[in-house]
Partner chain sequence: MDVVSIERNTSISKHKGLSGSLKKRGYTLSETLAGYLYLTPVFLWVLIFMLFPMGYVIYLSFYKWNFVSSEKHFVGLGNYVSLLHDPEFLGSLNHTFEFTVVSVLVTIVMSLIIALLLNQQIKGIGILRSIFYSPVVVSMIAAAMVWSFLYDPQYGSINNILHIMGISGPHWLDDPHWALISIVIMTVWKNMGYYAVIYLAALQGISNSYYEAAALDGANRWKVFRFITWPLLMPATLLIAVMGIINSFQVFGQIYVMTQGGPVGSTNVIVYYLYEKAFQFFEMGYASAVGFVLFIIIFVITLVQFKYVDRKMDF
Amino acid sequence: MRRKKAASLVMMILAIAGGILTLFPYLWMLATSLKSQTEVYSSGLSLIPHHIDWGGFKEALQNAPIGRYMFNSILVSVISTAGVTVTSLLAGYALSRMRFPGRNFIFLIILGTMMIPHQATMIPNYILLNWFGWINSYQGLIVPFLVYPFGIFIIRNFMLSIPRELEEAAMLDGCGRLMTLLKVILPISKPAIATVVIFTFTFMWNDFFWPLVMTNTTEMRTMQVGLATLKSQFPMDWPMLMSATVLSSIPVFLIYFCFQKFFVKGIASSGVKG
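Supply, in the form predicted alone, the structure of the chain whose sequence was given, as a single chain.
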């Protein structure tokens, strides 16, 4: 009994230490955003400001169109996430609940696309979108990311665990394929959908290179590109840079907290863990 308690105590200490190490960069960023320029260089890695100074936030909003960057990122991330959720649901349902020749082969092809690095597809995508005339446009930022193979993988694996009797009972009651998906399968699949939403939104929000390549005006820049531009203009103004970074992290935290209660269940059910 004592050994079990000692082991639990050690595990708890290790978990707390890991949590502190994980949170430290964000806490330092938050503390730095509330410090003055002088205090940043005199207080080192202190996480508690001696005097709360909101000047960094004011400078960030004055020196860069943060609102425009934020609007572009939210628009691109939300539409892309909605598109990925719809395409993943339809593809996942077809690959898990419908029987047709080549179903497993199609799924293997989708899995194969997950092995291709994002950077390897940039040049072909850029040439294609340039041919469409979508450079420096929302279409160019959104359309290439409306299908996410990992989302299909998550949804398909989750739907395989749903008893087929539920679907058959709905069809006996007169539901077609679409109504069965919307009224029976969709409510059960909330954990998997939440997982796809969190992964997709975070990926789109944090994406830097594709928006940098596709946009060439300030009005079309996303938050991550705007932060890089701000850093190149004011490399030593840490309070302002950290303030802008704190603002950019808020939407991701909101999405996570809204869907986190489904997140662990979705990961476990889809077989991604281990």
The other form holds:
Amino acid sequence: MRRKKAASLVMMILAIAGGILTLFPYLWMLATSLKSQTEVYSSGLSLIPHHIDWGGFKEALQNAPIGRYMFNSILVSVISTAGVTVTSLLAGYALSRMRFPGRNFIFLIILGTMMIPHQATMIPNYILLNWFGWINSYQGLIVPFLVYPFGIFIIRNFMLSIPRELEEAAMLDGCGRLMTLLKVILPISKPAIATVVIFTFTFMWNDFFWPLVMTNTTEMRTMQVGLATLKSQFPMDWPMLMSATVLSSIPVFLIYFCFQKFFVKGIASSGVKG
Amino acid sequence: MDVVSIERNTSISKHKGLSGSLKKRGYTLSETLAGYLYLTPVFLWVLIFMLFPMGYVIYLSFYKWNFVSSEKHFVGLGNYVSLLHDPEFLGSLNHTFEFTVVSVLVTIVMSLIIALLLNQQIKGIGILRSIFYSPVVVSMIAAAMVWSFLYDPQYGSINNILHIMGISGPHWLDDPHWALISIVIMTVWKNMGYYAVIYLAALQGISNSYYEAAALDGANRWKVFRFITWPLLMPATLLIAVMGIINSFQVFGQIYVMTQGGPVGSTNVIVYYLYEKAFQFFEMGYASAVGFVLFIIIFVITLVQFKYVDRKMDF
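Other form of same protein, the form predicted together with its partner chain, not the form predicted alone:
Below, the chain from earlier opens the complete complex, with every other chain and molecule after it.
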């Protein structure tokens, strides 16, 4: 018994040590953002600044239109998340609750698109949007992301578990199909929708490759591209770069701390149960 | 009048034949039409942003084209033949393989350890779980920024800590021998929480009766892990391996921020090479050939997954 207790104590200590190691980069980022230049380049490892210096943040805001980057990222993420939610709900509903020929085949095709790497279709998509005249525009940043196969997958799998009797009752009461979806199925599906919303939003907020090639002026840059550009302009100004990084991370972190359980549930259910 | 009733009307007047054949197979025309209507946005998207680009990338890979001029020059398989003799491309492929093998193995080990640690009933385990998962949430670019600083040979904390321990650390990102390893370490830190969650879910799915039986037989901790836990985690391990491999082949953001493919090409990976060729040199045909090769590699990995992973999973 005593051995068992000792073993779990060791496990706990290991877990806490690992947790601190995992956190260290953030703490270091936060500490650096609040240190003065001289402190960053003279003292070594202190995680607590001698005195709090906002110079890094001021400099970051002067060197880059961070407000504009932020606005672009929020706009693009919010609109595409709303779009993905609608398209995933419609498609997930059709694929789970309606009966029509080819249903499973269509679902397989949608799953199949998940194995096409974005980078492989990047060039033709760029050329296509160039034909549309959408390079360096919000349409160009948003429209290719209005459908998210993984979102359809999550919603479909969730809706398959809803008992049929529920919507039959609504339909007998004279609800049309869209009404049934909105009034009966949608409220029950909130957990699945929340998962899709969070996944899409963080994916869009963090996406880098597409906004990098799609935008070519500072005004259209998203936060991630702006951040990378800042690093190439001022490769060694660590307090300023860390301040900008802190600013860029605030929105996803806020969302993460509010909706943690959905992040984890989403992966757990999608990863293991297929 | 909603969609459904409109469809009902047309079904009576026009499509008796179609409606009849659907009915024979247990479908109704209205439901069929409504289903397709709901799927229209997805159809359009798949067609415009997936199928067309897939076809077009193959088409372009047979041409030499600099994007600006209207003239495309047909070269047949020329681009692919050049790729086979292109040391930069072969190097990028090689680095991608190295990166993939090392990072996937290390990620599997690390995420399994984390999952085992987190699979305990102790107070505060929820907070620890959120901490281990948190790097997954930050963007790759933000993570790459922070790690660039951690790796700074002079002011970064890694070498400062090593210095305290009496080790003189390498010039991580500036040293061709260390640059790719540096990127692997950073990527494992960023992704391990994601895979740990998959392992954790799998661990919690293992029935307690196995462990009770093992306890009766007097098996020690290692034997329990070796003969019960590890084999039962096999489907999760395979899934993680495949996801990890696919993600590793697409590594880009951290390379772009931390090394730009350098020093002396030591972190040039396939997607970075594609990016350079397509969007810096505008060799669209050649870059398309690279893109198609990337697609083939990921396609093959996915097929292997369908064959070996899915069958062993409970759906």
